[in-house]
Amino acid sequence: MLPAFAMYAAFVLWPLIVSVNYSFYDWNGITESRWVGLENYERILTDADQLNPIFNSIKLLAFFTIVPVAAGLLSAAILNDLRSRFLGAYRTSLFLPQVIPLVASGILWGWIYSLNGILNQGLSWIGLGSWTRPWLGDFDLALPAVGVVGAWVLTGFCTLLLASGISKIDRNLYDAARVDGAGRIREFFAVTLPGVRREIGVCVIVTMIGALASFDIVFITTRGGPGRETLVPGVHIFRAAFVEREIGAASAMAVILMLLIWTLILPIQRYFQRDLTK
């Protein structure tokens, strides 16, 4: 184990413990530092501006967490049920968006979203001229679009680890389910949800991660644009650290952001972790 922890202290607990002692200074990464203890910390928390990204990213786990585990579930259960020969193109297709890098992900969905892009031709071409616009210069609708690749990307990791959880379960347990009478819907719920339980949680606590330490997409499609309207932690950190100079501040949010995640995360792990038979 000796190795692989020496690589892991190099490349995450040094910078970890590097961050946190940025964090109590005022630094410009060039000159002498100046030791602001918790000034930094209390300017994030105090200021609106500061706290948007965090709260923008809280709103992406609508998309990055509810929609790909749902979706991933139906797909997984109607996959489970599919007999074809096509089955594994099926499923090759699903996961190939997790495969594509992000930042071609975002290229593309970036072309896709432009004033003259796929989705406005299609919508001009069924009628609904009316309804295109620039989807990710739009104050309102900026986020969701951002959101929706996210789903995107992460609905076939779902999808995937979901149906292997789902092809492990005793086939026994179905005919039990189905001589009591169950219905497709009751079987879903009676047997198929218990049974992936853990992998549910896997999918939960990745997406979730996934969502509120987001930068890839964010930066290639909008640069956390129109205004502050998509800006998350991970792009605002990188504006204060690399743009505006501010490494004190972009250590703290860092911090901070890991903080929110370890909040967040431990609690739901230890949830689905926890035996419901005990």
Contents of the next structure:
Amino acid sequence: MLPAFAMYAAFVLWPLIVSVNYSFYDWNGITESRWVGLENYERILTDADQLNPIFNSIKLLAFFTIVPVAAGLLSAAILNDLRSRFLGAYRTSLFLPQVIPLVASGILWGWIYSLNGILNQGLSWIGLGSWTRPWLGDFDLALPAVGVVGAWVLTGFCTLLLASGISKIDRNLYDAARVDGAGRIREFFAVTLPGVRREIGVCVIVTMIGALASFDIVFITTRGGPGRETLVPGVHIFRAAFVEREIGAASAMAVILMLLIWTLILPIQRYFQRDLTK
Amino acid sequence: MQSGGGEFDLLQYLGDEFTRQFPNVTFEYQKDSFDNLLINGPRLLASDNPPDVILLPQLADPAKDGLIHSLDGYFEQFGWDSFSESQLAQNRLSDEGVRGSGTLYGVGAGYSITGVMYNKELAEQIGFDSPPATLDEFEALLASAKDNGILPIITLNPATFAHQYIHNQYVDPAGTSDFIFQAPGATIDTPEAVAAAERFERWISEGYFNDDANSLDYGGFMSRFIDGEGLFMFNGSWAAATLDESMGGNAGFFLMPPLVEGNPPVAMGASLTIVIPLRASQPDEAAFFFDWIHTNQTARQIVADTTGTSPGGPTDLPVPDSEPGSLVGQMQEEAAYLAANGVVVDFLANATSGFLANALMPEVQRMIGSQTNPGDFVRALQEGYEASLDQ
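For the form predicted in complex with its partner chain instead of the form predicted alone, what are the coordinates?
To see the whole picture, the full complex is given below, headed by that same chain.
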């Protein structure tokens, strides 16, 4: 236990304490810092422009959490039924995005979405030329476009986790359901879904943190643009800390983000961990 | 010596040539990307053992923090009063923290200028053979290109150059410099700036820019211009060598024309700024190297050949040699013409450290995407500027 705690303390607890401390100062990271109390927090919480990134990240939840968990459940259930020799290949292709570094994924999707990219080429080819556009430069569609990248990355993760959850469900339950005359769909809701409750919980929590704390994909594909449509807290904090050198303000934003994630995650975690059979 | 990567191999070529001429001085190099240098530069300056020379894109804050060696003594010692003062001014900082005058903190390893690159073949198609004399004439060319099915201007994301090219012709350059140099009370929210933004808006709504002006990166922007997509491109002297190589004489250049015929040309330009950290162990050698870059004929040639920028230095020295008819050669002449007859202003992006990311880039993108109007646009720029000054 002790070595594990030492690592946790050195790389999680200590930076956390330091960040909270910095958030009360006006500091450029180099010269003397100045105590400003809650001023950094006040500035953020009273400025709509500063809160906008948080709203954007909440919109991303739809793509980073709902789509991957739903698609993951579906494809895990199909995997469970499939007894095919293509199973391995299917599983690998779903999990591949997890293995590719996010930066590479971002660059790849940047090409896909570009004006001459394969998405627009494909649309023209099937006669939807009027739908082509520079996706990442479009004010209405840049955020969904970034969201799709997140969904692409996270669906494989959810599928794998949920598939392993399904494989642990007692086969007798399925047989019993069949005997009772349940169809595939009934079986899914009555046996599979309750059986992977905890795995769904893990998927939801991990992907929610992925959405709220996202940085890589947005930084590589849009840098927060066009305008401020895809600006998320991660990119905002990075800029405050390393471009503007406002370490105090950046730390305050990070603390606010952490509290927000906690507030959203804790009830969800409690819900999914509750044992419904008791 | 710390320098940026990519096209910033310049300092290494200069260092190697310097060692050839003065074998008792050798260099150790550390390369980094320009973005990383923007972020890490001040931390390097503050470290216990900084390099003797560092390429530093933004020097105002670190200079205020007392991290950079003053060059005032060397200015006297080497007689840099023979240099073009307008080129040095960008790297001066007053005691009040206003750039443009006061203590000299850096010099340029080359001084860039910006203007309009054009595709000569496409220009012929619309019958344009000499540079336009006014902004209106330029706009007529845009319309004519559009009518002939040619993309008038290809721009990268963000289209900040397109905005400032117009802005420079409307607004008194002294006011623009005050804004960028953070003079007390400086504002960009003026009727002239709004009028400039109105013209920018018209060019957007007329479809004079590429459809992906809000998402095109520098690589795609260059390659598509080289491939003949787009009559004009707004770019700087740093691109000249690449265009010479890949377009073989098919690329031309002129300075952005003024609003009123006969007015002096106003163009953005900046030095590739190199500084000496306060804690550098050999500041005298570094300063001698700085003087040598500006005055030694071989060094000046390296600057011109590597970056296409003007080496600056004493105004009576000859401009470096170049291939006749090349864009690089034309850049040298235009830079000299601009230094003598026009005005060089810094990039609006350099006004404050957060101005580009937090105000200029998103607001220009909103203009391109028709999400704002000229009045709100200029007001938002001023608000973003003031917000970053407050901090």
